[in-house]
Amino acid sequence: MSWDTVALEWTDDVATVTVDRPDSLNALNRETLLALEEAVARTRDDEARAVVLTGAGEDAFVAGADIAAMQEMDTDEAQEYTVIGHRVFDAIQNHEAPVIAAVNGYAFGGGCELALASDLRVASENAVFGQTEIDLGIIPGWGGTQRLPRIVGDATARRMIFLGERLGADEAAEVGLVEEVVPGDDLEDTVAGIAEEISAKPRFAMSAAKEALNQAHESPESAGLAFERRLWSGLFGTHDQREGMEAFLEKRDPDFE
């Protein structure tokens, strides 16, 4: 199967899934989310022993959800959009194989959440992370309010979400958001080496280890994710959501209520 906005490549038992919309900084619109879902399902069906997630080009891993596509959504459309995103990111988190995010460039909003759903995160020196939704009049809608504090701690998560703070690669490493920072030219080879090492480990033990680690947070997280979905979609149709996204697309400062 082929997709216009997502590429799937194999090296032995390692699958690499690339979001391929470089002209849009790999932003995740509905079509791309669904293609990503199919690609992730294919890696599961074909029994990948490790999965690499990355973005095309040098500017962005995934710059976020597609703001132009979100701007005119009503609450029902926003609810559908967040359900799809949660479904895809849950599939990544619950994949039998470890998933490694190779983060190059911007990882904002949904891009940061995509990295959070992965098991390991390796960043190039030019990577920048942020949960920047507050400046659009909304909140993280694909798991950020639940996964981010579990990874970086409550205080850092609150600063990132309340203030829309952006963290460079080294800052992200300091707070535990990424495990390793490497020069941009070394990112692909570094991640490939980690994936190859993982793929050589025993498949069933690796799957069991991942399931056991995920179990530590599964019950409370699922309730929090459901709550997040309701809050996120309920913000669509508000003045601040409309104004935030319109201002972004018009490249001006928003005038929030």
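Only the largest set of C-alpha atoms that superpose within 1.5 Å between the two forms is called the rigid core. Numbering follows the first chain given and starts at 1. A quick note: this is a predicted structure, and the numbers were derived from the prediction, not measured. Compared with the form predicted in complex with coenzyme A:
In a rigid-core overlay of the protein, V14 has its C-alpha displaced by under 2 Å between these two forms. After superposition on the rigid core, displacement of the C-alpha of K210 between these two forms stays below 2 Å. After superposition on the rigid core, the Cα atom of S24 is displaced by less than 2 Å between these two forms.
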Contents of the next structure:
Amino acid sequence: MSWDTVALEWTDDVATVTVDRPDSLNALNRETLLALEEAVARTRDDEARAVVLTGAGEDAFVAGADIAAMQEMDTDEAQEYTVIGHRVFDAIQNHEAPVIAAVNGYAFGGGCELALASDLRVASENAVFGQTEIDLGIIPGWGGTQRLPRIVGDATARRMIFLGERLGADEAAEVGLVEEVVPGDDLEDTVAGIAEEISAKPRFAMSAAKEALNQAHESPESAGLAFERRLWSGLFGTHDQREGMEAFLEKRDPDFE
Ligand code: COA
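Write the structure block of the form predicted in complex with coenzyme A for the protein whose form predicted alone appears above.
After this comes the whole thing, all chains and molecules, with the earlier chain placed first.
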């Protein structure tokens, strides 16, 4: 399945969504953002067990929102652009399956925010991250002010957003922005390996784990703990719960749904 600037490919139950607008370093203009939204919705409708997000080419993951398009916008148009961006990135964050960002180059502005909306981030050695909006006279507008501090801590987020600091892959790993840095040639295989491993795990437990982890940032801890209790007990009686425990006790590999 392919739109002009976004491609969707499948390997078994793993979907790979590629932003493909190399002339603009995969910057997300309105059309590309909407194509990304449709592609993500498709991965959900077709029940992907893991989703990989990446950018075409070797230079950029996504170099941000489209600056040429933004330059012309008035407040109402900017409002519409931020609403669409939030809708797409919320859909990624709330996707039932884990989403892995394979960051293969520049991840600036909205590109960094796209990685932040994902569950896991793996970077190639040439990746560079930055919430660079301050130098354009704006601030992150697709979730960066909320998701970045949660992932890297408040002080690092303030430094990145106030100074428009750019972090190389190793620096990004040091502050917890990426989990793993690999040579560019290994990125695809590394991420495919993680996605395959995730897709072999029990589906309902995986989506419950993600939902419970997301809830930790949505509500007071007491409400999050109550939510976890409900999700946890709700898994009892499922095929995968019975099978997983039975297999352990019988000292064999589980056969999940
Ligand atoms: N929006 C629109 N176009 C973009 C873009 C963006 N966010 N980022 C890059 N491009 C375009 C450039 O305008 C250029 O187009 P052109 O060939 O028609 O002139 C093309 O992509 C290549 O970019 P260029 O700047 O020539 O490449 P570079 O290798 O010298 O620099 C970057 C790469 C990423 C450092 C630089 O493009 C950059 O700083 N981009 C803006 C990043 C940013 O601030 N993003 C946040 C937006 S909210």
